[in-house]
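What follows is a single chain, given as structure tokens, in the form predicted alone.
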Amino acid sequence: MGKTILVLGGGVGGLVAARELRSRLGREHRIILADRTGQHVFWPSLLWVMTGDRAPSAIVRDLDPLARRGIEVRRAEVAAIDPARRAVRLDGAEVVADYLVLALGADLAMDAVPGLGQAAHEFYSVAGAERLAAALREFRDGRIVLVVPSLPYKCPGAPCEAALLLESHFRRRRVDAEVTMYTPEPMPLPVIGGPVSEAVLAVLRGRGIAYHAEQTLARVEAEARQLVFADGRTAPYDLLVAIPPLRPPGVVREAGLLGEKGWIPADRVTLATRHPGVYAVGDTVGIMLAHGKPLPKAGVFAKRQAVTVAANIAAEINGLGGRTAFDGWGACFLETGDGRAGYGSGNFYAEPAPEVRLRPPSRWWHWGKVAWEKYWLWKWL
């Protein structure tokens, strides 16, 4: 008898899980992919939308063509989840599955800090990146502040990438712009720390970007165009760019799926939740590393987690032994502007701390990211 596997979310984790399940299971088994927008965005390239180097149409794809591969695509809002029954209400219809994969990501919470949503731009959504691109085109001179309001946020390298790309963007345009960063973190990429963080900080300083660590944002005063921090300090800005705080989707919270850390607790190797047949991957999951910091929320981990979950579900359905394990390995490009990028990779599950190597910025790694963008959209969609 055929099984039904329901995947919620069409981001990296959901897309890869659905495709991997379909490739491993016969057509007598149903694979359903439900997503509110029915579209997949290649998120890393939103930085290029921000700088005007990409049109959204180049990095956004409809999920509907997956139907040709035997995946049922439901463009629907996830209204409710009953994890004990593996039942999900999609708009007005209930779907009960044999297996449920939660890949709903995290919501951008620009309202988490008073005044932030009204005053700041963000590049973590297509619409936000487009608005910021328009603001950059109109910017003539002044102080651009990039602020990390709170933790966690998506992609540990994104704040520094954005600052470097902004500095490069305005320097090429010969616009007199000062780029400054404020963050509550003690250093860039604190989950890695050590030589990698020092190397990134050196790149920032070498480009004249001021990096203010351990500054917790209390509020934004839009009329005065200034940031107010928890210790009472203030900082002026002419253009404000924020790294959006994250919160779990409301439907996940209402389903009682969250743990004490505020995210879905899942087995760090299998991504299984406490509910039989229910798995969680990507940004909605909370996994603690050996040194006490959480595994970063990033697409590379969502992808590898999704492959793990798909392999284990398929093996169970097909009656095969063995278990695939998520090993905590991750890699990413770090754009530095001027057609260059660095590349970091390593084992985040290493003990006592992640073991990550950062390759210096070069044109090679920049073109590697360009190629990866093309390959990703070709392979998965």
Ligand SMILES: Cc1cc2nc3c(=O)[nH]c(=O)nc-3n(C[C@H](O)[C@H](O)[C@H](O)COP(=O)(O)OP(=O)(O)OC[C@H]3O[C@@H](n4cnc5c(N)ncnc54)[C@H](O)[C@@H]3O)c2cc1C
Second form
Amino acid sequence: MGKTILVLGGGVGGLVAARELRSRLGREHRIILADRTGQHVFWPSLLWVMTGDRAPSAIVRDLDPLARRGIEVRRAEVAAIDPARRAVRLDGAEVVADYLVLALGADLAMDAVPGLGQAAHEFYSVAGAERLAAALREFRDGRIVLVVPSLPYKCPGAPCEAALLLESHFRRRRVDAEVTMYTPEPMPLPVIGGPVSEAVLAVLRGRGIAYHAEQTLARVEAEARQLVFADGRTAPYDLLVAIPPLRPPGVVREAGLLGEKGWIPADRVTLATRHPGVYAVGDTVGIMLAHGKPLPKAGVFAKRQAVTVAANIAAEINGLGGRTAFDGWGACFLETGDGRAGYGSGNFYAEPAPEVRLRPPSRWWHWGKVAWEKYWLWKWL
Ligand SMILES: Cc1cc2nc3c(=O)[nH]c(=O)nc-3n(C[C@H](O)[C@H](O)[C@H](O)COP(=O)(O)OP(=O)(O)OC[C@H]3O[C@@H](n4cnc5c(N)ncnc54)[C@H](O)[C@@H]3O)c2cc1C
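Based on the form predicted alone presented above, generate the structure block for the form predicted in complex with the ligand.
Time for the whole complex; same chain goes first.
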């Protein structure tokens, strides 16, 4: 008998899960992909939308054409989830599935710190990156502050990438901009640790970007144009860019799916939740690593988790043995501006701590990221 698999979210994890399921299952099985926007965004390129190097139209695609591949696309709000019954309210109607894949990501929470939403730009949404690009075009001389207000955030490299791209952008435009970073973290990329963080710090220092670690933002005073930190210290800005705080999607919280760490607890290898037939992948999941820090929220993990989940659901439906495991391997480009990027890769599940190697910035890795962008949009959509 045909099964119904309902994939919630058409971002990285959901798109990959739906495509992988379709390629592994016969057409008697229904695959439904639901997303409120009906669109897929290649998020890493928002950094280039910010600097004016990409138009949003180059990195946003409609999900509708997936219908040609046998995936039912529903442009709909996921309004309620009953994980015990694998029932989901979509567009006012209930869909009951044999398998549920939760890939709803994380919501941006610019209201999490008083004053932040009114005062700060962000580049984590298409509209936000476009607004910031416009503000950068207008910016003359002054102090640009890039702040990480709270943890976790998406993509461990994004704050440093943004700072380096901004510095390069203004230097090339001969605008006298001073780029400064504030973060509650002790160092860049603390999940990976010392040597890689030192290498990134050296790149920042070499470009004159001041990195202020262990600074917890308490509020932003928009009229005074200053940040106020928990210890009472202040920092002025002319243009403020924030890495958005995150919270789990409301519908996931209301479904009672969250664990004590605030995200969906799932098996670190199979991504199974405590509800039979219900899996969770990507940013919405909380996985703790051996050294006590969480697995970063990154597309590379969402993608590999989605492949794992799809393979295992398909194997179960097809009555095949053998299970696929998510192994914690990840890789990421780190744009440094001036047409260069570094590249980090390694095993985040290594014990006692992740084993990740960073290749120094070069034109080669920058073109690698450009090729990845083109390949991703070609392969999955
Ligand atoms: C600027 C930027 C740069 C990044 N760079 C990198 C990088 O270089 N490398 C890397 O690995 N990662 C990077 N990331 C992180 C990466 O994009 C995320 O980790 C990844 O997208 C997570 O995938 P996901 O499927 O969990 O969530 P998403 O891709 O965010 O997808 C979630 C989907 O769910 C939908 N949705 C949410 N709630 C509902 C609802 N109630 N009803 C219907 N639909 C809903 C949303 O519309 C969205 O399409 C970057 C992110 C940003 C913002």
